[in-house]
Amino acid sequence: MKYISVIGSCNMDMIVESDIRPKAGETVMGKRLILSPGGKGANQAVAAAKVGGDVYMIGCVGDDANGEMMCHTLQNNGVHTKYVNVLSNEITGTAHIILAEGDNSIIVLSGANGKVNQAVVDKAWDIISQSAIILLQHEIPLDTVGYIIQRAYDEKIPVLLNPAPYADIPKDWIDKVSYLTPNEHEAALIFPHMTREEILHAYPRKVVMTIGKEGVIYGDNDSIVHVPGFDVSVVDTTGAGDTFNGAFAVACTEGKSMEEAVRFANAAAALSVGKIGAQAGMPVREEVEELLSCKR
């Protein structure tokens, strides 16, 4: 049996939502407070298991409120659970986000997310060795990243790498992950004095470009390829990046065309935004195909 394993963070997203974003030193009434379970790694899990994928996390939580919240969540979107690692005297990680004017802003707090080290990996190892793919991020710390992206390339085992949030990373990194999936400020930051065509055409099919609302680039052989974004109404684009990430890594395991499984990718990201909260905004499989047919 092949797994999607996602190695990654569990947060507790706490959404304050209002109709303009504070200035520095000023206070302004918010609407409404929503607490809604997030972090990258289980958006990604959460998101990758809602269209069809058969996905275990591996991460951990504190022994509080929100580390059993988050749990619930995971399994009741169809997440293994077995490798969430429960620490006492740790909190569950949190986001504090401002969602006004269209957009967010937010601030992490790792927690327990920081424990996240090479035995937590190695106990899950016998699961994520059966993975057609394993999906990364950069909340949790950049060693267990390395770790694992190592050891998966000795062992053959696709790895998605989501560079975010930003931090510098070691070029053999992206030489030995099979997708890095960076976002279009991400990208100008990882690969500095380097145009976007250029990014793209020295990492044909490897690094696969979120632009926003246009969509998603890459290079294949001598040209960029474009796949158009939907056009939709938006609620809250917290979580969009995790759902294509999710999507993508689903897509990719059922031996669909690069093309395909980003315009799968796209559409699933699309529908992601049209409520708020991360994980809650996340398409089901029915969904993400009906899109996909009224839109051919």
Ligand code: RIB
Given for the second form:
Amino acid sequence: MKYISVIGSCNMDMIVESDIRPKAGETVMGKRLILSPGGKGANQAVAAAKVGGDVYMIGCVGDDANGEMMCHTLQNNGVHTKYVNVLSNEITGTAHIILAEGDNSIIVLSGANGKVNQAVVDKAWDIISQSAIILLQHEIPLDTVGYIIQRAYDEKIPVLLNPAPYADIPKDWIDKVSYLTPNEHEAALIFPHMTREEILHAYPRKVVMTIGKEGVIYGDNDSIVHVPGFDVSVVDTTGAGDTFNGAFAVACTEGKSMEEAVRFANAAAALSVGKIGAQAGMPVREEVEELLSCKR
Ligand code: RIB
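For comparison with the form predicted alone, provide the form predicted in complex with the named molecule.
Once more the chain from above appears, this time first in line as the rest of the complex follows.
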């Protein structure tokens, strides 16, 4: 089996749970603080490994307790960490999350993620080049993302770009990747003068747009396919998009049809929102298959 390479961020998520989201200038009392491994890259790696992918994480953490915990968590979930570089004099990236009123707000401090440069990628290229798919996001320097997209394109390795958090990206990136997986807000920013329908028709089977609990839409030939989400009770949506991306990548590498792959990933994402913490609720393969079989 070929590998899945995830080149991206590792963050320690510092989650403050509160009944009320403070407005600008306001102070409110919170309920509890939870430290939980996260980062879009690490989340996607764990999600993919849990549903059966043979996953390499490529990235950087600091030489600190958070970095150590990130590496252990990746390993405990079956992700290869040989190319997670532990950098001295750097701190592990952190995400500061307010979980209130049924949704999250996140501020990310890059820390060591800012050091994921071409040299880090080159060192791991032997593995990356044997990958069935490469997963990328926007929490490492964008020039590194561009470098990987070009090199993968030259070597005909499929790339899934999850364009989160939003950044202004060159059009040729969109042309060169196999899948672009924005949520509806990111899609509106990336394609400012286009309707959803125009976007999906312009990039059939490439732009896979997540639309929250409604599920996913993509274009196929002249039509738009809507694959509905699953109706589940929500505790914390942090990492649901990452779970979708990791599971979708695994399903694509297994040769599932586009619709089946999206449905599989929707089920994984739905299961992931049942617990607090991006990685805490991510399902294993059997749980995804059980949900899928119940809903057939
Ligand atoms: O996508 C969710 C992730 O975004 C969190 O785990 C946090 O680390 C931020 O990077």
